[in-house]
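The chain below stands alone, shown as structure tokens; this is the form predicted alone.
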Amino acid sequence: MSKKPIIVFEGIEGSGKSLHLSLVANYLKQKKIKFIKIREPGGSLNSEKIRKLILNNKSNFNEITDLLLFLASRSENINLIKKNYNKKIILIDRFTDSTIAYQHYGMGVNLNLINLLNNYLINDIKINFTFLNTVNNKNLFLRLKKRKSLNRYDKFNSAFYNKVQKGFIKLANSKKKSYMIVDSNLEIEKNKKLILNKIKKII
């Protein structure tokens, strides 16, 4: 595995993926290891503009429009990723598997279409490792209640989130060697130790 890998943090809302990514980023800072971190949607300047449009509570896009907006956001990030590929560790808060989990398993968009567009965009960029954060319904909604404001993707029902999470788990099981499932219902410190031990091996 590359010593400057692309490491992705996946999971549904309230699963702790962004928290875990921040813990890893802080660890890399302490070790003075070069890295960048981006989020999807978001990351680059233009991608952040698209993020605001996607997550705005007044937006009401159909499934295909949502897909294309997420991919437009990714397209704006590709140059940033390519610029740092194999030069710095790249931490990504959601990436291609989120598109499959949400748009295909959650919303029913054709998987072949998603794979075609994803593959076109990322081309020869290789994701080295993915942490999938899982959460039960009780903790999911407890954590969402604590947020100061909720965006459009924070307001789906439990049936939708269950479909998306099952999709994520299916993807994880098909790529076992490059995936770790993290039970975010457990204590943060326990998961922090688990994730950092794996990060040390990867880098």
Given for the second form:
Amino acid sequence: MSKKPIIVFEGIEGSGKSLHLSLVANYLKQKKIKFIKIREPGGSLNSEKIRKLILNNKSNFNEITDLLLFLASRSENINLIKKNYNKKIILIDRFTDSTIAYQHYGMGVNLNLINLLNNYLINDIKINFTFLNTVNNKNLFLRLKKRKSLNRYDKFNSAFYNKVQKGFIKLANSKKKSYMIVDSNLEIEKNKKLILNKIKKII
Ligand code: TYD
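Return one more block: the form predicted together with thymidine-5'-diphosphate, after the form predicted alone shown previously.
Let's see the whole complex now, leading with the same chain.
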């Protein structure tokens, strides 16, 4: 595997993906290994502008507009990714699978359209490994409750999040070798060990 892989953290709200990404980032910092981290939507300056627009509670775009905005945000990140591709490890908090899981499995947008646009954008960029973080309904809503403020995508019902998570799991099961499913209902320390052991093998 590439020594400067692209590693993506996916999962629904409250699944611990951002926490797990920061564990990995801290480990790399400690080891003085160069990396960049990006979040989607967001990441680069222009993408962050689009993020605000999508997630604002006052926005009420339809699902196709949302899809195009998530992809617009991604499009603005591609240069940043290309600039660092094969030079530094790239950690990404949500990427192409989020679009498939939320916009297709959650909202029913046509999968071919999403794949076409995603593939056009990422072109020859290869995601080397994905940590899919999963959470049960109880912890999902407990964790959402603890947030200081909720954005437009933090307010769906359990049926929606269940559809999205099932979609993510389907994707992970279709490409088992490059995925690891992390059960975020377990203790943090346990998962930290699992994730860092995997990271040591990947980098
Ligand atoms: P974010 O704050 O990154 O997630 P979290 O609440 O887990 O920290 O919120 C981004 C939201 O955008 C999240 O609900 C997932 C959604 N999203 C999509 O629907 N499609 C996409 O392509 C991406 C990147 C995100």
